[in-house]
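Heads up, the chain below is alone and in the form predicted alone; it's given as structure tokens.
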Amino acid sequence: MPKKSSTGLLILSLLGMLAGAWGVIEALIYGLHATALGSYTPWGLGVILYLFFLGLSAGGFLVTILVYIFGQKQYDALSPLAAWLVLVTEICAVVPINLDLGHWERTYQFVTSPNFLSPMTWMFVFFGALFVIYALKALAYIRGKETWLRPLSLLSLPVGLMFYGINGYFFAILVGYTIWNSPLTPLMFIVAALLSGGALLTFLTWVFHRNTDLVRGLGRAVLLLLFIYVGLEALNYFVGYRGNRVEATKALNLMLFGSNWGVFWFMHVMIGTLIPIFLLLKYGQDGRITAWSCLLIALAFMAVRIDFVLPAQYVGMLQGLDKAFVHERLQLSYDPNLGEWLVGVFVTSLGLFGFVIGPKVAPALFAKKEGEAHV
């Protein structure tokens, strides 16, 4: 990364958390009566957030994927820069969470007294499994212990599986959310992290190694996961409606033609999938729009993450509930506030912050290995 795009991004960033400061800390203070969320919508931007980061995350996971499933080694290169990608994203992802929950003082209890009969014992176990296995990697890369590779990269794959999957799973189960509640969705999440994880891969490769071949491959990549995502999101939407059942069509409704049909139609299917298809099949052999087509990909994630946890929360569980007592914090809509919004500046740039910051801390997580192509 130039020098000087480099120093313009660090005060960026340092400044986005500045910002920010306020909203994370509103929320240490007053949990979620800081936040615009209420009975019947119980899970806002905190959530889109985590998911939107958790996805980004599975960078890493896809490298595993590529090199020890389908014997790809040339992309062993970036297990490096990938190590760094699932910290930083897992650090981002786990700050929206904590505060999301109200009483982020009492996570420990995680680990002093888990249920594990509950999927949400089971995200913070593998989301810290997750975190430990690429820390160690990339303590072996920086160390020089390769014979750690390995075992920890092999160790990586179930686990990485279970942790994507098990997120969707968490949503799968709540039979009261007829657009979450479907079999689909744990695939869906797995191939929605690895597309928006591979997307910002793919671009930190160009910014930080200039590898036109790898960049090309790993666009090949994405663009084949953007078409199997496409593909379960329609078959997804097709079931719902011709599921016949009122709370799936009034849900998917109010995502394609409600009052934020702009997010879907505008964010998610112009610039995140249309935009960088017809770029990728179009310049697909040139690097430097493959990257950016997979930035669009990447960041244009937030909108399938908006679409999937807002408006299954506005259909009522029963007819008329939004009716029977009227109060702020009962109704079946929601608009993030200022100190959430906040939070989402803070956390976005402390990711920026990580990887402005990482070939200054980390400089063998970023080297070119030698005899790597370069452009």
Contents of the next structure:
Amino acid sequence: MPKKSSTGLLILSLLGMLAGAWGVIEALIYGLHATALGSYTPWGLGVILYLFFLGLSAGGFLVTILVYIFGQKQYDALSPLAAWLVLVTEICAVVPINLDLGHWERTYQFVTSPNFLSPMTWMFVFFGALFVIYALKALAYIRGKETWLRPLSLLSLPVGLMFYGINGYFFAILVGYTIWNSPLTPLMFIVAALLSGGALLTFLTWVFHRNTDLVRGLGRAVLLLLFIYVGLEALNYFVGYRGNRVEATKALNLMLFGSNWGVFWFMHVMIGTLIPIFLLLKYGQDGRITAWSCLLIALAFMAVRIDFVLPAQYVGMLQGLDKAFVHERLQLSYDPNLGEWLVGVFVTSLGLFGFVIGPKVAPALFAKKEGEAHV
Amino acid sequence: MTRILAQEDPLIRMQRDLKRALSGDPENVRWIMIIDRAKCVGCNACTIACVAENKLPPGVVYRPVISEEIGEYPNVHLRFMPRPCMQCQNAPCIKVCPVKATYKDPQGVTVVDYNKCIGCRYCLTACPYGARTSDFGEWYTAKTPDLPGALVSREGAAKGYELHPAAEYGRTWPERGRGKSPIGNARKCHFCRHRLVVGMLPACVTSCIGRATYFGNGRDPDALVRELLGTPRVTRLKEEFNTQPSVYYLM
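Alright, leaving the form predicted alone aside, put up the form predicted together with its partner chain.
Let us now look at the entire complex, which starts with that chain.
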């Protein structure tokens, strides 16, 4: 990365963290009171940010799949960068989700009193396991412990599959939300994670390696994943509408034609799907365009997470419940407040900071391998 | 000339049933509630009694009454459905709690350990009846002018009601304040366990002006609730989810 850009981004990330710190401090002091959440829309921007960043972390998973399942050894050159990607994005994911707890100071209860029937417990276990695996991988690259790499990579395959699948399973078992309660949800989460994480990794490959061959190859993988994801998504909507359950059609209508229709049509369909597909199909040989198209996919994936989390909750569990006892915390709507957005600014800036300082604190993870093809 | 036959108030009968349940083997007690929708007049007395009994803050409600308007003018009717916690015997909220902060007591009531709950709200989303609310730390007196020392100041007003510790789960909770449970926790109806143990029926039952809410030991063949369970009007909400609610409705 050019020094000028690096310094500019560093300043931007520091300013972002400084501004966002207000939201973080407010959340730490006032807890749930500082949010615009309610009991009938209990999950908001904290959960959305968590899902967004955990999806981005799957770039590491994609590289391991390409190398160890598809035998594409050339992508192994990206494994160190992918390890850093996982560490940074997992840290970005853990901040908003921990602040989203009513009692974040009791997080230790996950260890002292785990309920192994709960998908959240397993999410915690696999989240931690994945973090440890990639931290060890990063350490192995830094210390030159090559013998650690293969077992760790192989271990990351089932752990990654379980982790990204369990995040979908987490929602899929919630019977009250028809559009979450589908066997397709865990599968969609795995594909979504690979897609958004792969897209971010493609961009980072361009930024740190300037390797057109690898970027082109990853771009093709991302395009394929995008087609698969859009297909699954269309299937979900089609079944939802044709199944004609009131709760499902209501949630889908809210997503596609409700007050936040722009999130779906503009952010997801236009910026995150149609434009990148066009660019990747037409200019897929161009490393720069491929990288920037993938960045569009990765960033616009926020829209997918918003549309997954919110509209489903806007359909009440029982008709008329929100009118039975009226209070602003008992509404079927949610608009994040400034403090919540500032937490978003903080973690996004933290992620940017992580990638800007990465080459300085862990140069071994960003170094190009000898013999690696360049532009 | 019409003549009204003497009839025992169901509350007296239920009180007797409760006394019998408490004097017997606790293992042989499964509390159940039956709500007669034909008798409910939608007065919300149960909702308010519950709020007062459990010192519920703004935005937390254990037993709202849902109103349904049926038909078209001039043939319009109102129908009401009080919605307490269903105390499901196969409770989805218990399964999803990552830290075992919610569990069944021996009498089948789903309880929350406020000092363990991390406030993730997974249980709120798992409940298909929307029966859990989160305590966001709201105060009725939040906008009361603060006049230190004055009788009717924010603090004075709060002390008159909001700062009273609720007796939920038979405990005296610390004075309500920032970061202290149950603020930040999931909260729910618990069939007024603290009243049951001292021989009192739940607040919603005693406050029901239409005697539309019945309560008792579902394992006692002589209890009024067991009699009512034998009527063809009995139904439960969302049975398709296999939650096995302990709250029944008479349609």
